[in-house]
Amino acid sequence: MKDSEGKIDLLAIDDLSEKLSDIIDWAIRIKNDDDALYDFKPLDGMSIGSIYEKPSTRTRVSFEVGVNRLGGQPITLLAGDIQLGKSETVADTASVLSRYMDCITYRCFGHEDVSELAEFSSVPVINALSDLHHPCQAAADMMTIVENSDKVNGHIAWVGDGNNVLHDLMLGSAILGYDLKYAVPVGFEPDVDVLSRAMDIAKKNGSTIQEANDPAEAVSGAGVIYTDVFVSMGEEHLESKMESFDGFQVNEGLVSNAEQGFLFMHCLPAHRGDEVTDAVIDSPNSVVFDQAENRMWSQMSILTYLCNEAAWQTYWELR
């Protein structure tokens, strides 16, 4: 969504509603275009800053490698490197970094912080994860599903916590017209405002979003089964939370209710033996490492679109 200055920020995946399908198709195209890695440098001369309040493997590496491949300079700022919200306000930090950077990505705890950063930044801001949304993961997820569209016969099923990954999965599925059914324990439902947004989008695009508290009901006839850790980073102190997820493990018995060629998805890292068994995550149905790779390609498409839309459009037309 463009602001009054024409800047586009990505705080939730529906900020890219009108372009999401093209962004994914663009990512798939560049992923399979070996020549583009040598002669297409849309971020040449640009510096992309990434702020991390939380540790990261996939997010940090995928952004740094992706920015390099596009010709830009990645600059990583860890929690100890920056005084964001401590001795300096988020607003002041945004104003300062905007003088140095061409785009800022922010992996944070509170969604209000990335929203404030975007409000006061004069360059695009990408939410690299907050407690409410994870749009970069959703872009990779939808890219993976589109890549395997010939194998997906049935709806997308979510089994687990009503968390940030589910929020943007619902929004992304609705935007692209996929039906989704989610099963979460009572008391761990997704945010009502996000759910309402997703259902409004789904209605416009002819798809559905349904709730179930029974995992077997959610995965019955599914073409995709998706889960995530039951206890997220920062929730380790909630020891009793695991008890609520009894019966929500994605195992061989549960997936037997899905379509035979279903895809198994997980945003990683996985707590094997908790939310998923080895037999499922290591099965031929699993595309979890394709998802991890697609974080880079989908983010490359997003970065190019936000930072150099003319080059993004030119590549789209010529390739």
Ligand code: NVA
Contents of the next structure:
Amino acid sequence: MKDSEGKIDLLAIDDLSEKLSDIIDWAIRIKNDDDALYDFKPLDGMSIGSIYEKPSTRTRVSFEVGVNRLGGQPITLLAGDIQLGKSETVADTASVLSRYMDCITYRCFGHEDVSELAEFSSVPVINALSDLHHPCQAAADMMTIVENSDKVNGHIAWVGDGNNVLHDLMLGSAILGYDLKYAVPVGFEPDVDVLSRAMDIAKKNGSTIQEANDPAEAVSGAGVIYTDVFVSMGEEHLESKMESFDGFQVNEGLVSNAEQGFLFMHCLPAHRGDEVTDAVIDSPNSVVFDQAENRMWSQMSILTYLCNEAAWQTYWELR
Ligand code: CP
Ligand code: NVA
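Form predicted on its own already given; the form predicted in complex with the ligand follows:
In what comes next, the whole complex appears, and the chain from above leads the way.
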């Protein structure tokens, strides 16, 4: 949704609302268009800054490479190297970086920080993961499901923690009309406000978001099985949390309840032997590295849409 100055911030995947479907189709098109990037440089002359308060492999590299392919300049700002969090506030950082940059991505701990950065920034802000949302992951996940939509049914099962990745997967599924059933241990349910937002969107689009009684029920007949780490970044002090996840591992026994040819998905990094076994993540059903690749294509579509909508539209109409 555009603010009063026409700026779109991507804090959660539903900020793209019904545009999500076109953003994914655009990403699939550019991924398969070998010629596109020779002459299509929609970020020419633009600088895209990315602030990281937590480690990252996929997000950082896919943004840097994607921005470069679109003709822009990626600038990565690691928390230890900049004034933010030491002598400078989020609001002042937003005002300063807006004078240099055309878009800012931000990986932070508390979601309120990325919301504040967006509020005080005059250029689009993209949430590169907060404790509450991971919209860039969801865009790549939905892209991967759409790419495989002729092979699997649209029933998505989540087994694991009720976390940031689940939140945006629920919202993304609801926007695109997929059904999602989740199994989480007691005490690790998704955020109630995000859940209710996802359920409202799903209702409008004729799909469902439901809680299952256990992992076997969630994956029964599923076309997609998704899990994530049981202990997220910033929760390392909660290692005792692991005990609650007994019975939530995605292993060969559990996936035997799914549809044949199901997709196994994981945002990565995976803690092999905890939330998923090698046998599942390394099986032919696993699309985890396609998801990782699609982070780049879907972010390229998002960046072009947010920073140069006219070019996004032109490519869309001409190709
Ligand atoms: N999935 C994901 O966001 O990976 P990174 O933490 O490596 O960026
Ligand atoms: N839930 C995980 C996702 C990592 C990409 C975390 O927040 O650490």
